[in-house]
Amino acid sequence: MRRRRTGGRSARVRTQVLQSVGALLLEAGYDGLTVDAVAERAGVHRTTVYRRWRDVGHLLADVLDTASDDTWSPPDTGSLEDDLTALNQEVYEALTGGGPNLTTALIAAAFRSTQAATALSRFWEDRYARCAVVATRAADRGELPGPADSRALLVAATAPLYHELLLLRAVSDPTLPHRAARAAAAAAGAGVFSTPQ
C-alpha cells in the first residue's frame, strides 16, 4: 500500500526522518539501521516513527517510494542510440558517483527487506513506464523495423552496467555506457525485441 501524502509539520517530519534513514544506511549499513536510530537522528520521539512507519522495512520502502515523487523522464536526442546512451549515463553516475552510494545501498538492503523489496520493484516498474517512449519515438523515425518490447531493450541497454559495476565490481569505464547503449540499439535496429503487430 502507497504511502498517504501529507503536508505541514508532519511533511518536514517526514522528510527529515528520510533523510536520516538514507544518512544512517550509508553509515551503518542495513544491520545499523533501526528505528531508535533513525529517530535519533532526525530528532523526532521514537513512537512518532513506529506510529508511522512500524519498522525499518517500511522506513526504507517509503524511501524508495520517494525517488518516484519527481518528473523524470527520458531524454529525447533525436536518436535511439543516443537516448539510451543518455539513460546508460544516468545509470553510470548514480552507481559510479564519489564516496559512499545510496543508490547500491538501497538495491543491496532490498535483499534484506521484503517491503524493500517490494518498493523496488515499485520503483523499477516506474522507470520501465516512463522509459517505454524511448522505442515509440525510434519505432516513428523509423530506427525500428516495428512496434519493440520497450522492456527489453531497455533491460538490454542498462543490464552491462549494473553487471559490471555491481555484481563485478569492475573499475569504472566511462566508455561503458555509449558501448551498452549502441549494442543494444543496433540489436534493436535488427528487429531483436519485435513485437507482434
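Having seen the form predicted on its own, I'd like the form predicted together with a further copy of the same chain now, please.
Keep in mind that what follows is only the chain, not its partners or any molecules around it.
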C-alpha cells in the first residue's frame, strides 16, 4: 500500500514554493517565473520542484486552485449597469497594474500550459457562477423583460475589457469599464440575453 507523506517537511516545502511563485509573478511576470528561480527563492532544490510539479504550468495551476478566494462576491449597487460597471472596474484594475500584473501572467501561462489553462478556466467559471445573482437581481427589479442568461450577459460586459487591454493593447481608457457595462446593460434591457419561457 502506498502511503503519501503530506505533513511536516513536505507541507513546508509546498507552501514555500507556492508563495515564491506568487511573489515572482508579481516581481518579474511570467517570463521571470522559471523553475530555477522558484526553487532558489523557496530555498529548495531544483529537482524537488521538477519532481513534484514538473513545470511552471503545473505550479500555476496549483497556486490557482489553492488560492481560490471563497469569500469573493459580486458588488450590489442597486442597478444592473452599476453592478456591471463595478465588476468591470475590478477587471480593469487587475489588468492595468502598470508593469507585470498577476492576471496577465496567468493568461500568458494558459497559452503555454494545459494545466494552467484548465485551472484558470475553473477559476473564471466559479466567478461567473457567483455573478449569476447580478442578473437575477436585475430581473427581480424589473430591469429586464424576463430571466436572462447571466453568463452571456456577463461575458458581453467584461469581454471588451480583456479584448482592448490584453489583445489589442489599446491605450488604457478609464471610461472603458463604464462604457462596456452600459452596452451590455442596454442589450440586456432589450431582451437579447433572455432565456426562453
